[in-house]
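What follows is a single chain, given as structure tokens, in the form predicted on its own.
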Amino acid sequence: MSASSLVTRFAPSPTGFLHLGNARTALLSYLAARKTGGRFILRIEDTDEARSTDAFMQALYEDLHWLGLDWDEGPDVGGAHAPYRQQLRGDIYQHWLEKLDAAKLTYPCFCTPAELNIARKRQLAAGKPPRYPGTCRDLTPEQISERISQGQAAALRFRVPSGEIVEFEDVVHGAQRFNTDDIGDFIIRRTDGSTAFFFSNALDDSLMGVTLVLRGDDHMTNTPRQILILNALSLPVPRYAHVALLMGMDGAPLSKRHGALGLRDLRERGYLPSAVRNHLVRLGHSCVTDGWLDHSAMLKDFDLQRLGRAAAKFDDAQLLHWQKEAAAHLSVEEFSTWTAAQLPTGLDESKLMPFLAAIRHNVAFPQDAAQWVKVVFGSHLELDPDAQAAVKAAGPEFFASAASVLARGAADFKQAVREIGQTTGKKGPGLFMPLRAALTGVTHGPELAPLLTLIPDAEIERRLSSAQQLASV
């Protein structure tokens, strides 16, 4: 690795399936590392043992691999900074907590949630920002011993120095300044003995050699607390890049009410990982290229300096656009595999390949192929309302003429259409629309000629006859 190489990480909690906001953070962190020839670390933050499960952790692995991400260090691949699950790093945390304690930078806090809530309400009522009032900050050793002997549970707080300014240069938002008098002493170890995010997250980043922490800008106010801890321990402080949060198109924070917004939901709906990547990389990051980005092009296009400050809006329509692009960029073999579950079993190769070639630009999801399987290989065609209207508007004579021309076997479909037009006096949409409606059941879709080469002549004749009958009603 060169001096300019970045070490980034993705540190999810295995308490549920991966949502799109976290998936975007993982993708951007991955690109930042790969762009510079650096390292990408996966760390599992599972200190919330009540909600963290191995099942969700395995799901995280699967979803990240599906998205096309790999990592250089992590719980499943090991690495120089193992272990990569916070549940297994208790001894490491204890070592550094003792260092803070030896420096008299921590103290036990016996305040109950109810007492803290009352203090918070009082501060808000007085127009002050809520922060810990320091109730237990100056307890004497005797008072501490007495409370412990009474069985009172104690959290551990970090003693924030007064009258100082914490400064850092955020990659996205520029220079940041925080007054320590506005922060208040914060918990670094909970009453159950587990370490809090402020402490374990910052410590792991530094000890694992992370040089860039890329995360949502809702973490911005956490950063000065973490810098204080790392400075107190004389540990390296990484750079920070706080990216805009994802919003729905209505401007509200992205949530389940906006639709299926988990990565696994999109997988189950048939989205391709390359489509999701192309959409996510453009959310809060300006790409130079408007068109399709494959893996190498995405790495080339990615630039930390083009991460935006404004809230990024997740757009279903844009995702669908990239889904269509992704399907169009599949190879013939990939497209065949992708749609295999929808295709007729035992279909001869001489029919399969022309069929796939004919429909591929009209298939956004695997299940879309099922409609064209019915059109080409089925014998019970149903016309949708628009198709029925087009058939009735054309009239029965139109389909009688069409059947007669096609029965004579014109040299090719275009020649047959010209003859039908000359015979019926129809042209443009008035010629093509009713033909498509009668032969495919819909008024839009793939080019008609390749489809008709795959439909038996007797079936074409039957469909035109049915259309004639419908137009006569």
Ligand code: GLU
Contents of the next structure:
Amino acid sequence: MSASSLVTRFAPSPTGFLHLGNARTALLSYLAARKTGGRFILRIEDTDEARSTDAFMQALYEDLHWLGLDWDEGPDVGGAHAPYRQQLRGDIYQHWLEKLDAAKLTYPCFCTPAELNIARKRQLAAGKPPRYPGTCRDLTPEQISERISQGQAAALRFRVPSGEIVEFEDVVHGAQRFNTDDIGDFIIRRTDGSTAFFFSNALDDSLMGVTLVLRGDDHMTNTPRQILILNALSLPVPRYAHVALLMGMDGAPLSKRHGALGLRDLRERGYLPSAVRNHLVRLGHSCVTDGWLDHSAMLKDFDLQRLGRAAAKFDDAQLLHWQKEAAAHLSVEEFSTWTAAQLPTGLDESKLMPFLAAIRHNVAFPQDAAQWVKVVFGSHLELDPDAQAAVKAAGPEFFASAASVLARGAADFKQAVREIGQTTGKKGPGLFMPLRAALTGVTHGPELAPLLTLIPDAEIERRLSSAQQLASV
Ligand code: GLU
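Next, give the form predicted in complex with this ligand, keeping in mind that what was shown is the form predicted on its own.
Every component of the complex follows; first up is the chain already shown.
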């Protein structure tokens, strides 16, 4: 690691499956670390014990690995700052909470959710931003003991100093300035004893040596609170990069509601991780290259200075574009493995390879291969409505001529088509389209010649004769 190496982290809460918004944060953080020869840490923020599950944690590892990310430190790989699950860091939190206590920067708060709610409503009604009104700030030691002896549960609040300015330079948004008078005392330990996000998240970043916190800009207003805590503990403060939230096509920030935009769901639908990466790296970050980025090209292209402020929108059409690119960039072996489930079993190599070569640029998802398997290796071809129309428009004589020319073999398809053109007087699309329609059942698809060399002559004959029949009704 050099002086310019960045230590970044991804800090998900295992309360659901990863969606594209989290995945984008993970990818950008990963690229920032890898680009600078730094370290990338995975930390599991599972202090909310009721909602965090092991199953979601395992799913997180799987989904991140599927996306092509790896990490230098994390719950599953260990590291110098273990443990990496917040549930296991209770002693560490206790140690630092005591330091805040000793500095008289904390106090127990006995306010119930109902009381806080009333205070909040009152402030909103008065046109003020809601913040903790300080009800328990100045309780005497006697009042505190009395309430504890009555069995009242207490949360722990951080005492925000008054009249101070917290400033930081956000990598994306530039200089930020917050007045502590606008920040109410906030909870750092909940009534159930678990530490709250503001505290454990900031503390862990600092203790783990994180130098750049890259996260969604919904966290921007949390940052001054976190800086206050770190300053109070004389701990190093990382740099922050708050990236614009990722929106769904409906314009709402991506959340668990957008189930279909879960990484898992995309994977099950046949999306390739490299396609997802190429789309994600362009959301909230502008690339110099418009074209395909493989792993090393993506690292080269990535630049923190090109993280954008405008809300980025996930786009189906863009993802599909990158999916096609990703499929086209698979090696022959990868393509063959990817489509294996759709291919006829026991197919001879001599047929398999030319078949894959013929169809590969028309396959965006493995399931797409099935259609071309039917066209090439199947019988009983069905024509879609466009194909039927093209066949009818060509007329029966066209197919009679085509059949007699192709009866001599389809090996030299170009020559055969030329002859069909000469005998029928058709040219251009009027010549190619009906042939394609009759022989493949659709009006678009891979180049015809390589497909036809794989279709048995008898099947070609049968298709042309069916087309002739269809064209004569
Ligand atoms: N656990 C937090 C979240 O998932 C982490 C936020 C952060 O990156 O600081 O929102």
